[in-house]
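Just one chain follows, in the form predicted alone, and it is written as structure tokens.
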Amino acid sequence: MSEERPEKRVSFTIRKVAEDELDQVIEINEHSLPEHYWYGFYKYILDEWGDVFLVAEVNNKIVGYIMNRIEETSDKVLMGLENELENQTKPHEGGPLDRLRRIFDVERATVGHVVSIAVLEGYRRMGIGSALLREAIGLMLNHYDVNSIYLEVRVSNNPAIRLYEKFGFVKARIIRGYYRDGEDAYVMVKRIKPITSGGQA
């Protein structure tokens, strides 16, 4: 998705998706992204987390969507507490007790996961993608009290990476061969809650 700053102005509405609109969402996905999902996956996300599954509408036409889910994790990278990319060049601080804490500290946290976001060509660079992401972040925080939000993005997708960085997402991990064509993915994380002295929110 390419969307840094709006070049055109258009009136659009961000709202929750309805079940009978999933086919339109799937069509946007198939026309906009190389990563596709089966209908049952969209339906599952809608049934479980429909309040954070959003669409953008222009003149009664759905032109974009963002699909999110809520997860529980003990992965400190996804919680926004550690950054593997920084740790590749910076050795872990602390002695044996600190290393044991990293291994056995299994406290879990609620995090948001941006599964997929897309805007139809012809409606990009109008601020729609930014609006979808902004609304989703607010809903995940207010409805689910998430500690952080994360997403995966192709390492070559510089426009999308710049958009996510504008919203405070940071590259925190690389997943080798994540996509079907073999391309790597960055895991980008936005820490929502402040980190206390104990490492948790």
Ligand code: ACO
Second form
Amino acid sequence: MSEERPEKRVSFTIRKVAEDELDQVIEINEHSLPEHYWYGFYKYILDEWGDVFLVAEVNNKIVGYIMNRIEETSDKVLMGLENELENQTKPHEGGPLDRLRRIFDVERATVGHVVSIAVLEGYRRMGIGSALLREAIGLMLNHYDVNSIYLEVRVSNNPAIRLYEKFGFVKARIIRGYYRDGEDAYVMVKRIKPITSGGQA
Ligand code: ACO
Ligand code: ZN
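Next up, the form predicted in complex with the named molecule in place of the form predicted alone?
Starting with the chain above, the whole complex follows.
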């Protein structure tokens, strides 16, 4: 079993995006993903959660980004307390998460949402996506005290799914026809810490 693995390595830095760099982020998005957004959406994410909107830079060139939002939710799948895909194959009652949920009866939690991550094609498989995700996870935890982080990903997007699994994200739901071309999405969720009612640790 052999796999194409470029040997090249570059040195890069991860930092917060600046407003006048949004056009470069948009360009990377348009080259990398079928899901595009208008400028105002990037600006909104920047204005609200600019401390967790990051770019990767190589020789003064932006080659990757990750943008995130912070949400309040009562959706137990997004909180990492339920897994709809595991429920299909496992008995429903009695798991440790079920017990925890019954004990604490969690209503709402603060969660991180990875809206979009991409690295320019010529710079992939060098650890840049991992570095963006690692930094964003740490910042979302430190700045917003998130209980979990979730994202949607095309069911066919194996590179991204493998990246997320490396960081402890688990497939927890399928959304049928989520994408405009009809493809399904996995919702993948990473539990950060136990959730207790009232928000006390
Ligand atoms: N095939 C298999 N596994 C892969 C691949 C690939 N082509 N690319 C990355 N991975 C997995 C591997 O496990 C890899 O670890 P390894 O290299 O030690 O084996 C791990 O991901 C980390 O790889 P990185 O080099 O850190 O990731 P990279 O910088 O290449 O970025 C990304 C990954 C962002 C998914 C990139 O491939 C990309 O931009 N793809 C197009 C855009 C995209 O699909 N974005 C995600 C959409 S979903 C969302 O935004 C929420
Ligand atoms: Zn999303």
